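Starting off, we have a lone chain in the form predicted on its own, written out as structure tokens.
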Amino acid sequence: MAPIHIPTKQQALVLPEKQGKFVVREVDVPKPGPGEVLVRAEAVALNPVDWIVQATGMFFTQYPAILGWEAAGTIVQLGEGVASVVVGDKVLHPGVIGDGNKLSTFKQYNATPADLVAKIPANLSVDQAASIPLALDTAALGLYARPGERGGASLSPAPWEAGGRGKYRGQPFVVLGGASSVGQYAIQLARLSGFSPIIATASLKNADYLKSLGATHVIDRYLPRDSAVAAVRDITKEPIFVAYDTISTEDTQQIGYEVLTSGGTLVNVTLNRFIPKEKMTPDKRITDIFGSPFIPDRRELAVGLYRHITSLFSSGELKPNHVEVLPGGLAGIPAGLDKLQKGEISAVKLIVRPTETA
């Protein structure tokens, strides 16, 4: 192979201070160390927490900041000790905010740990690739994870592990929000795992595709409260001991927390909580999840995984997202994020190409 030439600069979607205006800023190209690898992105993803850190504020203390959980694209250099991948490699990782913008996204070269790169297989394309790491960790730390601050369902073993295929067999599981990125991904891995029935709230138009995913019944998301519990109960007479929202308002909790049996654990995507104390009893856990694979008592897990998603997705297993590619390069992602905040996209994930940048 012949050399790939390293430019020193970049481009990167900027943030330049809190709560401003994304710009398309030149900025440093990071360098891997120890442990790490640099890939060169040819596809980003977009995800609703990044107009959210936007509009709030939220995890950065120092500006400018780069936003950006996941990418997917060309191995150009190795880190010291990395002897499981080879420049050249096609390869997905997720990224992670703040650290100096080392490890985030929305830029044309990124930094990260090669134990959490997975190659991409063949019957996936680069846009692809890059729509699965935040979406599939969420999903997966989000059950198999051990509870503790941002922690998880703690089901175990999960199904990439030994004894963890059909470990749930005939439990019932419920995701509010079947259709959105982690909800397509918790339907999958609940069906990895055994559950069934598996119960999912989304429209109706995407029935049939989450059917396809796994789910055994689609209820109409636009229902109301009480009516969705009782279609809930009309399913199954089982305890459910593990609902995922994945949408996180006051109806999804609601009716997720509603739901469960006595010593059941509601995941929620989010901080928000809007069950009132008095309704709340001690024997139902809810667990706010962070999906992040870098946090260290969830990495051993996280590193697992990474392992077993080419020959997830190679084999069938485990199928993407709908992606959506949005023109402009990096200079897209504002439009895309103002869609993601209106509500404007249904079961499918937006991706840009920074190679595109002008």
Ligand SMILES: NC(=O)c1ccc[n+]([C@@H]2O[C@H](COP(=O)([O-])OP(=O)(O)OC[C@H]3O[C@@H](n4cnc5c(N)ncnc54)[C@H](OP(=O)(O)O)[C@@H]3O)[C@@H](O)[C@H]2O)c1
Given for the second form:
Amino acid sequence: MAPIHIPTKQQALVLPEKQGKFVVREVDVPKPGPGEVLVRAEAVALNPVDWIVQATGMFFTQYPAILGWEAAGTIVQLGEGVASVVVGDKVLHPGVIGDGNKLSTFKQYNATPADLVAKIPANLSVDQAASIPLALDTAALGLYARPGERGGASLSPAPWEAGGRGKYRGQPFVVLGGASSVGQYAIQLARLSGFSPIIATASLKNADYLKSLGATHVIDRYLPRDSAVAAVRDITKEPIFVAYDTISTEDTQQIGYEVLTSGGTLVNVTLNRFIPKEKMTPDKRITDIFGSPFIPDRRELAVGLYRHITSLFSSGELKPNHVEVLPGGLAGIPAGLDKLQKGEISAVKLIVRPTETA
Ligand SMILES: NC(=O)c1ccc[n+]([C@@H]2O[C@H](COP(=O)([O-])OP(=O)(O)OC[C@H]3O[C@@H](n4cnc5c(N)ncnc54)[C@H](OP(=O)(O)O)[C@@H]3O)[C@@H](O)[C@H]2O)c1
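Can I have the other form now, the form predicted together with the named molecule, not the form predicted on its own?
Whole complex next, starting from this chain.
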């Protein structure tokens, strides 16, 4: 293979100050450290948290900041000791914000740990690959990570581990927000774990799609709270030990909490709490997942997942979200975040191609 030119500077989408306006700026291209690879980003995905950070200033104290939680592209350089991949491999990888902009992905080159990259299977586009990491990590860690701080429901083994397939056969599972990016993977992982029935709330226009992923029942997400709870109870009388709230509004959290049986866990994607004190009972747990594979207490589980991502998608056992590619490269991100903030997105992940940045 001809040597790959690696520039010293790259374009990044920068948030200069708290609640400021995004600008495209030149920043240094990082060098991969030991155990890391340098990836030229060909696609990055947008996530609700990106607009939340920009609009509210939450979660972040260091500025100028670069946001972005996931990317896919081509490995252009290996750090010392990396033997699992080679230059030229097409990979997807997670990012994280708040580490001095090292691992955030709204840029053209990312240095990232080699044990948290997965080769892109031949049946996926680079755009689809970029949509996978954060939503899959959040669904997977929410279900299978140990509780810990911002941990998960502690289901074990995970379906990519020995003995994990079908482990929870015949147990019901509820996902609030089945059409969200996280929800689509929660449904698919629950299916691999054997849960049944898998009951999702969503707009009914997404019902057939969610059933193709493994949902057995789709309840209209616009039903009043009591009707949604009654609809779940009509579907199953079995105790519900796990519900996953991928939306975390007052309604979704209360529905999820109410349908749980004693000893059950509600996985929550935010730190929001809406259960009135008089309805809280000590036998039901709410766990607020943080879907980052970089947290030490879930790193091993996440590395195991990344080892299996290629085969899970190439076999069709997992299917990626639908994607919509926005024009303008990194400069197209603010318009996409605006759509996410306005709730104009349904069952689709927004993508930009950093190489198209003017
Ligand atoms: N804690 C973490 O580490 C972590 C990681 C990733 C995401 N998150 C958070 O998780 C949430 C979901 O993220 P995402 O990227 O998966 O979102 P997303 O794909 O942008 O979610 C859009 C979907 O949400 C659904 N939805 C909206 N309100 C709903 C409601 N009241 N009931 C049921 N469904 C509803 C819509 O479904 P329909 O189209 O069917 O109407 C829409 O398709 C966000 O709040 C995000 O910030 C947290």
